[in-house]
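Take a look at this one chain, the form predicted alone, written out in structure tokens.
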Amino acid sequence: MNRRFYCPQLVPRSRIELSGEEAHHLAQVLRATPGTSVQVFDGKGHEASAVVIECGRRTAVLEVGAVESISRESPIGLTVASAIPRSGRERFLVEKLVELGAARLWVYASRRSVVHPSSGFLTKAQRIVVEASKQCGRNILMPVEAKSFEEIVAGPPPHGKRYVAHPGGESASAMVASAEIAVLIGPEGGFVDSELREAEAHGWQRISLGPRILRIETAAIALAGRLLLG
């Protein structure tokens, strides 16, 4: 059972107080009392061993010990810059990019887009990074933010590498590895030719994956995966 708690503010040798859904997932899922030991972090690449002192149903108090940097990030900074996918499967989307690695999740509305970005999404994104950063042992929380596509396509930066993944390029297995890469995602409609000119022009390398049809976070995973996992 995952004994990992979010902490944003970690002091060495201290009493700390989880609320909320931590104090909940604390208290109600691993059932611990005084003396449990757990580990917390805090999302900007620290955690540390801790012990319950106290536990009870919305706040729990712990005893940190020593703080620790602790790091198990990829050597890839990959950017992640994807259409929203509909019904819930958005949720998948940034789970798997948490645990895959990915340094940046980026989402966009573009032409054909049926999901757009909303304060709502982010806000529960963020919950999902937490989350999913428990249970697989980073300690920075990978950011996810709201762009317009056409930041996206300017933005990266201008020495790492930049695919855009579209049908009619070249094969996947044609990417480069660099210390900074970016993907870009369409909708589920695909891309108008005008945004695959602009992308072009800033640089943007058209990979195809393969001759199937891949849903959003299909496509988004099987890049992140091929990228970051070998």
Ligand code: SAM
The other form holds:
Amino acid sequence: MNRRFYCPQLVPRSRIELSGEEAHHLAQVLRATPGTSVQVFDGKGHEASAVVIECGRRTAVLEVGAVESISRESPIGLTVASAIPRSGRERFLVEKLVELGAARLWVYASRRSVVHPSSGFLTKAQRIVVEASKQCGRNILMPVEAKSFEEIVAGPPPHGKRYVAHPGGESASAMVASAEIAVLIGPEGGFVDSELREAEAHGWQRISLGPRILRIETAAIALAGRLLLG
Ligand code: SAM
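To test you: the structure above is the form predicted alone. What is the structure of the form predicted in complex with the ligand?
Below: every chain and molecule of the assembly, starting with the one above.
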């Protein structure tokens, strides 16, 4: 049973109040009572042990102990720039990237995109990031931001490697490890030629993930797994 709770303001040896989804998780899912021990994290790299003082249906009060800086981040700063999958599959994309340790997710719309980034998507994605971080022990929330295609292809760190996933590209085994890496995943309909040319002009290298056509989220997760765990 997951005993981690997200609390953006962590002050050592203080009392904090949980509300909303976190209070619901504590009372209805964990069925905590006064005296229950839990862990809290602030999404900025810190965690602490805490004890439940009061636990209602909508709010709860916790007594926080010493706050520690504990990193479970990957040493590789992986930026995943991805088109958004159709509704229902975006959870898989966001959740697995958090678990695997991607540094950030940028979502964008390109010429053939079916789903465009909206504030509703970003709000939902933030909630998925919190849930996945509670589950996997990450103390830093993976940022999810909407960008334009042009910003992405011209933007990622100049010293890092940049790979664009495209069927028929070079084998993924040609990818080189680097402290900063960015990968670009296309929409359901794939990239148009001018987008690939623009990316290549900015130093992005085409990479194939094999002879089968993968869904957006599968391609993103396969690349993240290979680069972060390989
Ligand atoms: N018909 C589209 C095409 O040929 O590009 C398929 C698009 S696929 C559903 C969505 C995205 O996943 C692609 O734009 C690409 O970035 C990535 N992708 C899927 N399968 C891939 C593969 N075998 N190799 C490299 N990238 C792949």
